[in-house]
Amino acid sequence: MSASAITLNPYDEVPFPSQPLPQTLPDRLAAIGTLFGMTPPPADRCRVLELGSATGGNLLPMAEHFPDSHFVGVDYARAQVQAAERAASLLNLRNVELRHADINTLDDSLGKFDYIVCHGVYSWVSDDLQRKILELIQHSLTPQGIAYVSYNTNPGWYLRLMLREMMFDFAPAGATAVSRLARGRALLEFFAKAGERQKTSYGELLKLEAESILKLPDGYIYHEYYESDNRPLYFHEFVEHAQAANLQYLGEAAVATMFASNFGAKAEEHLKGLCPDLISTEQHLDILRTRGFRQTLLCLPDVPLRRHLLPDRIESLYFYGRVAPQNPNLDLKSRELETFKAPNGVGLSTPAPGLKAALCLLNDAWPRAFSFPELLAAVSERLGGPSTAELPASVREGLGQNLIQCIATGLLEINSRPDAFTTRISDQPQTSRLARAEARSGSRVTNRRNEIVDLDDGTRNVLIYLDGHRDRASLLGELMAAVDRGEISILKDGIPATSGEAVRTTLQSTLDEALAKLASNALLVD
């Protein structure tokens, strides 16, 4: 069974979903390097560049936030191009610039950047691209830049390629997009059912590998499953790629993914006798999760890069988390252990009254982000010690180290500049002009921490008047417009209501409830 035969043109059928990519922000990219010996370049005045940047869904934002930062986007899908041409015009974007040309045809006339993100396009392109595509990274990186690379690897594709194979068979090339993907979708429905009533260890993992394809949109699944070229590969290979192009393994976008520590001191401490090197490390632990995508960074060869990490490397950066304690009446200054968890699992206990004060504060604080210097002062003060001034370096360290910990095990995150947003709701709110845009169109916008945020449809009619010139009078004023011309419905005992206190209480019982959600997913700026 060979994919080899497909003629399509995947990108005019079916437009590939573009949408932001947190992970690809220059400020995230820049606390990893940070974090491992590097002077990345500040992020609010940098070069990007981004290879395969489609309608700009991920672009866009990073250059709302950044707008004394200049970005570039290269696609070779024309209509993709155009269609994020008509968006930066829509947003006023003077610092992007949008080019349609097939990445062969690139060379130094790009000029140098500080940071490349390369998403959605290493594994589904030729060898000879794969190889332009590192040698250009190599090529444009400036002396501390980092670039991003994302790409399939395997173990954890063998699966997903039988399936992939499957579906070529059972939706051969030539017919429609919209016939290929029913077929494929009623292969994996078949796969999913029988699998479930084999009961064995297969059947089980057939099952769940069909049913999470199934779950998935449909431009999603047409150019992962049927496009000419998806090339698996495992990290070790990535690495030997990168070396070939003169380029640096630098770590990854999900730093926790990088510690052996987190499988436990025995599963540590015996991959150290089976491991030589990094390299090799990571390549165990990607079979030991049965790993099938990566977030790579690279880096030029010369930066020399510090494993071991320590506490003097993280006093210049900002962290982040949603981390609940677990028990209710929590005394911080006990040394009695306490346990945390993030809504996403991974959890931590520690009898440390300093980092638990850590933790509740950046809970507490959630989305908002503290430097190190802010959160060693807010804990102290928490704790009724000494100022800062006053503090012992150990309690510093101390600290430091046990915020290290946090970053390796995924329950915190790290930025290199504070927040692009605000959570204080001013006398008159502003959104993003992008989220406004995205709001009248949809319920689904972007924040300013490059995520996607649903809103439901309270919150929604109130973002898209949020310009930062209205006040609370006029914004209800607004509302109150937007239901006498039908836009807003507004039902009192089962029929729509148009006029009235009682359709004023409720709207302005909406206002309060939408500006405190946009306020608490990152949605506000000043």
Ligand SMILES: C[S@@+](CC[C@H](N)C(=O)[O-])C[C@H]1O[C@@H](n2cnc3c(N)ncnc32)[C@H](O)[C@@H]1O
The other form holds:
Amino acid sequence: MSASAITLNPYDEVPFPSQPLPQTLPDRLAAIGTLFGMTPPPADRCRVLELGSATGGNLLPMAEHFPDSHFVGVDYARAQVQAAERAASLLNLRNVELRHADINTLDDSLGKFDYIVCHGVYSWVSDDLQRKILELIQHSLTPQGIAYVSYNTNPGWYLRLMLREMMFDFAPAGATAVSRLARGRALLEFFAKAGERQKTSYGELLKLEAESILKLPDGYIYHEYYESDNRPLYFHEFVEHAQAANLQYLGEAAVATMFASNFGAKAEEHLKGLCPDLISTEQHLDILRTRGFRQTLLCLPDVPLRRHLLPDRIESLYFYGRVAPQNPNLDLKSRELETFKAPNGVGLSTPAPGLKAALCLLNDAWPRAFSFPELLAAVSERLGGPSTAELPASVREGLGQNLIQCIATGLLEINSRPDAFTTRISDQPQTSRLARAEARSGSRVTNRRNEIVDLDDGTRNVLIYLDGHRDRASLLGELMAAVDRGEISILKDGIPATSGEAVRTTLQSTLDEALAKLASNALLVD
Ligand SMILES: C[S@@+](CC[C@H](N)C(=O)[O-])C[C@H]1O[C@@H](n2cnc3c(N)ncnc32)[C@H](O)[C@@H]1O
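Switching from the form predicted alone: structure of the form predicted together with the ligand?
The next block holds the full complex; its first chain is the one shown before.
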């Protein structure tokens, strides 16, 4: 479709702040497919389609991660596609195709894809376009391909819909996006304050909801609260749509949300009696957590899936997690119950020495991921046991079962590929071209797990020079020159200092600290 055939749409009027989405990376999707019995295509040699790719905030980092894979992005907002094209050319990406087109007009000529991502589109478009998206996925997926579709869900959106309707009606007809947003924010502030004054459970809920919307950027609020289409649906309705399009429910990108056991053994048992199947269980879980958003994975209907998770499924995967032991003096070899906690509050208690050792190893090595054989060997070594070859099969299986439990609780993450970053600080450290470009214009950069990292000034000043061609001495020279040019200011006794040993010493420690932070945030590459 020619660009001129499409007129201005709401996303040209107010662009959507498109961001990297770690959960849509093909290697993450492949890991979940593997967990449930699929043999998904390798992420480093695959074809990925993103429907509604906006300014490329998600597609371009993926393309940089996987230079031998091919990425196609489609969006009908001309200004956004043009911004994505500029960014792709700045990053010299040769494996990306950006199409300015309406999804409604797409056909088989795009070819087949191993991974299809459609984030933030489905519940915001018409019934016809929803059908088209699922049809396109059905026709375009390769036999073991995986599609990711996110959408707003009920019951979580009921409260938000009430606020959305108020915000919508509160804006005068014909108002500009800017004035609608300003009035919407004023209304939310009123609800947040009034909710707090009520001192009731409902008041508290209203306050929390209004405050959480207020924290969002304008572009997000506009498309979520002022678009004419925002029709959250129940999970079971989405699955009915998928089945009508001849697609199969695979699971969720947030895998841990699929396990009723996270609500306790009693709730799990109760749900087993109450729910005849997986879809019904998932629907009940949505009600338990008032879920407002889903990131559902689909595959073709004839793919055999294994819902019962067995250790053999995870032996080809990689594991990582920040799982701090709560007892600083824990004895790995004892069978005392020890508790581990992740920063998101998820915790797990175990007496198993093998699991305790595995979690300590992963925590110490954060952000590094370990393959299963690597982890098994390291656990055995830490416990002073025999080499992996001599380990009885039961030990291997036991660790596998324990790791499955950690995946189910959300304590550990999985991936199908080794890390795309290094934690080693080399003589001539390097960051990705994307991170360097981002750091030149702001403090938020994308790391090699497709997460956003907010940098402090010192780290940002160092990052922009890490192109793999400068050693420490030359990096220090660049920082000194930046001080001379007035780009970096260093205060000594409250007065700006520009030269001398004190400046050199300060910059030296800035450099050391920055490199350590970049290494621990998955921002260094080989
Ligand atoms: C809420 S944004 C999500 C953007 C991106 N996927 C993300 O999550 O950052 C929805 C995107 O879908 C695009 N879109 C909506 N309807 C479309 C259609 N019919 N054809 C092509 N793009 C469409 C919009 O232009 C917009 O960029």
